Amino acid sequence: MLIDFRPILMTIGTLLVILALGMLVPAAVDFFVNNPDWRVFAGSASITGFAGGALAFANRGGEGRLSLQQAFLLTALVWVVLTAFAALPFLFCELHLSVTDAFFEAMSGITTTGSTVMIGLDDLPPGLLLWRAVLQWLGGLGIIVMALSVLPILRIGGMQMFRVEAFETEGKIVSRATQLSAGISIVMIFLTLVLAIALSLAGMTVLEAAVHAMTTIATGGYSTSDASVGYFDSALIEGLITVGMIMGGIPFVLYLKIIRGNRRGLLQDSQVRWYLSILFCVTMAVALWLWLKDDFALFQALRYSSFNVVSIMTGTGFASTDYGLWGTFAVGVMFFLMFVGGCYGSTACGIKIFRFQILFAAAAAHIRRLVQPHGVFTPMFNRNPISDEVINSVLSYFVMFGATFSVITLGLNLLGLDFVTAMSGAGTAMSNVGPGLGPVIGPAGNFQSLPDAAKWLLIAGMLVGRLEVFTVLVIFTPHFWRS
């Protein structure tokens, strides 16, 4: 049976129109400061808006129920097509980035990865800096809506267990997604405005505050300086951004529940408790290492540890200093931490906390069965039993995540990258973290010097990691097209 592409193309067209409207924001800023790049954004918005409007208009009869195949294709194609149009300002701006670099920057932005090929951020026009932030903010919003509305239906990596909370049937996708995205948008706008005002009062300019507020709440990590947040050298600014990153890693539906009067739901959620506990324990461990081994003052150790640990675990990718110089233990912790993400339904990246909870619960139940073969032990999550289907789905996710990570690492090795750069590059791409390790792509470097083939491989890694692995891989199987 042939796939009906009309609802897919109509949705993509609508999102392209939204993307075009987003381009008008940096266009207005550049026009206000009399920077000629406003024409680039205006032209890109015209092209994007025309393409999106044409797609939406030509396929306007395609709304309605989505099949499983259509949902898989829509989820993958949206991110590729939006990235292609989002790259236009990078391609035509005064920097004249190559197609590879422009696509890399756009993909990194829209997946909230935060890796960059751009050098000299301190001297870039305000519109370009703002566009990078707008991309990450829109991408972060899209990630939440996708995780809550589409992925539970696709039964990706255990996310089907959240389906009851989000959407009951495929027929409700459009209407319920509209309601949910509106509520999530209001929460994101509110948190972004509050953080922007706080950062402005803490010493940032209006542009710096706006950019960092958007990329913090979206856990994206694009900054206005090559030195990232370390440029400001302010404990107050780092503290505010740390709080913002932590909030970005919490399920946004819990904020909606708080607004509706459920004040206890936040700390009753086992994901949030695990998330905050891991952040606290790792922060204390790294701070203790810096205090005892690197002769940091206690407050300084806590300051640098908390900011950078939160940044890596949430996948934000900001850096206040080069943690690659902190010694073997701290670097090792940062490497493994980049795979541990935030909560389901947040903007955070990496392997979501609930998957580790399910894995540990299943392992604990298995160990108890080994000790008491005739006992009945049911693994639990949030006081609910975990089905075998969910456990198998999570285990499959871990296997495919590891296999894809290995393939990308070996591919980067074949392209001439050293092992540390290749391994951390694959990890940071698939976990959508931003900086890797080592002198090339570490917190003090960037991805500009990598060969184009390596950049395209990392682009694929960003997409696969952001879309939870199976969403992309399944459409390359012959069975998908025959079903």
Given for the second form:
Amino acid sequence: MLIDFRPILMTIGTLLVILALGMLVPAAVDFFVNNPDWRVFAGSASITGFAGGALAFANRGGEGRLSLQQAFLLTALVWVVLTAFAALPFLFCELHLSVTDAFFEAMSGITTTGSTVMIGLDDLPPGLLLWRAVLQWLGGLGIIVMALSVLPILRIGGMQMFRVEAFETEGKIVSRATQLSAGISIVMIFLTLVLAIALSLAGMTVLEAAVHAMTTIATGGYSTSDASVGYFDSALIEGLITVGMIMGGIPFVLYLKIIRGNRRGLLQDSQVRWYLSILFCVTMAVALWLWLKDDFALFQALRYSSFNVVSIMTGTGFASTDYGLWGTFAVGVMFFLMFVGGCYGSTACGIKIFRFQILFAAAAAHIRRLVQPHGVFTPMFNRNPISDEVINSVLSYFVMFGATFSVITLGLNLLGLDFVTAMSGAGTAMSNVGPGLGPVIGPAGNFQSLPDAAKWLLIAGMLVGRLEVFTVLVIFTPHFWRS
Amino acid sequence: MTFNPHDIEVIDGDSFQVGSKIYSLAGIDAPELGQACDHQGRLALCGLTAAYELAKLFELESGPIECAIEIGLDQPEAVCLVGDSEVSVLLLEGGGVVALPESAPYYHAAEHRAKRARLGIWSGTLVPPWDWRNGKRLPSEHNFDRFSHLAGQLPWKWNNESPQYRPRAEHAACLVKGIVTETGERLYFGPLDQEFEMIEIDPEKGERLFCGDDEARSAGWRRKGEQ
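Switching conditions: you have the form predicted on its own, so give me the form predicted in complex with its partner chain.
Below: every chain and molecule of the assembly, starting with the one above.
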């Protein structure tokens, strides 16, 4: 049976129109500061808006029910098509990035990864800096809406657990996503505005505050400076951004619940408790290492540890210093931390806390069963029993994540990259973190120097990681097209 | 010698100033500030990129930077460490600079690793910086029509209603501004200097553009505050 592409194209068209509206923000700013790039943004907005409008208009009437196949295709296609249009300003602006670099920057932006091929950010025009931030902000919003409306229905990596929490029934994915995105948008706008005002009061310029607020809440990590947040060298700014990153990693539905009067929901959520506990424990462990082994003063150790640990675990990717130079234990911690990620339904990336909870609960039940073979031990999540289907789904996710990670790592090795660069590159792309480790792509490095083939591998890694691996892999199976 | 990272002013990809002294990083030569490299068929300002990379390395350092200072040909040579790693080696491994022919084998080993992975300048062709300073250019660097798009890679204020700041056609991108002060002092500034954007070159006063800091120094210009 042929797949009906109309609802898919209509949704993509609508989202392209939103992307075009986003392009008007940097266009206006560049026009205001008399930078000729405003024409590029206006032109890109026209092309994107026209293409989006035409797609939506030509396929009108396609909204409503999406089949499972259509939902999979929509999810994978929308990120690729939006990235292609988002790359237009990078291609045609005065920097004239190559197609590979423009696509890399756009994919890294929209997936909230934060790896960059641009250097000399401090001297870039404001429009480009703002566009990178807008992309991450829209990508962050998009991922929450997708995680709450589409992914539970696709039953990827245990996300079916959140089906009830997100919505009661299957069916009209698009209309439910529209309702949801309104609420989430208001929360994101509010958090971004509050953070931007606070950063501005802490000493940032309006542009710096706006960019960092957007990329912090979206846990994206694009900055206005090559030295990232390290450029400001301010404990206050780092503290504010740390709080912002932590908030970006919490399920946004919980903020909506707070607005609706359920103030206890946040701390009653076991995922949030695990998330905050892991952040606290790792921050303390790294701070202790820096204090005892690396000659940092106690306050400095806590300051650098908290900022960089939160940045890496949430997948934001800001750096306040080159943590790649912190010595064996701290570097090892940073490597593994990039896979952890934040909570489900947040802007954060990575494997995500709930999967570790399920894995832990299943492993604990299994160990008990080994000791008492006839006992009945049910793994629990948020005081609810976890079904075997969810456990299998999560285990499959871990296997496929590991397999994809290995393939990308080996691919990068094949291109001549050293093991640390290849492994941390694959990890940072798949977990949508930003910087990797080592002199090439570490916090003090840049992805610009990589060969084009490596950049395309990382682009694939970012997409696969952001879409929870299976969403992309499933459409490459013959069974998907036959069913 | 110990330097506070905040006191370090990066001049280009292999030299920096602290107070009144200018230091060259040991074992390496970076493309000159105005030098372009062929990066997979496209020209890129690899000299400017190398300078930004060095500045980023220093800026992200949270503690003092230890440097051993040795006597060099023109300027003192610095072997600087960030963490346990030598700055020159980190830059070589990132593919942003080249090892000097007469430098120690471990510099060449680091350069070889970058070459093998075709990183940075090794993904295409470049004229060795020492030949570039003697006037050798990539064929495409002579062609202004193909080169003019690189103006967009320069600090953006340059292109804003200031056509005189565009790179000179015959020398491609010349990114060092040499000015003559009220007292007759000849000073040069690179794109990483804060004053750079504000400077307008007045040829009638004898002010001019240079394609690299070495060219400026050879012509008698000096850094601000240099003894």
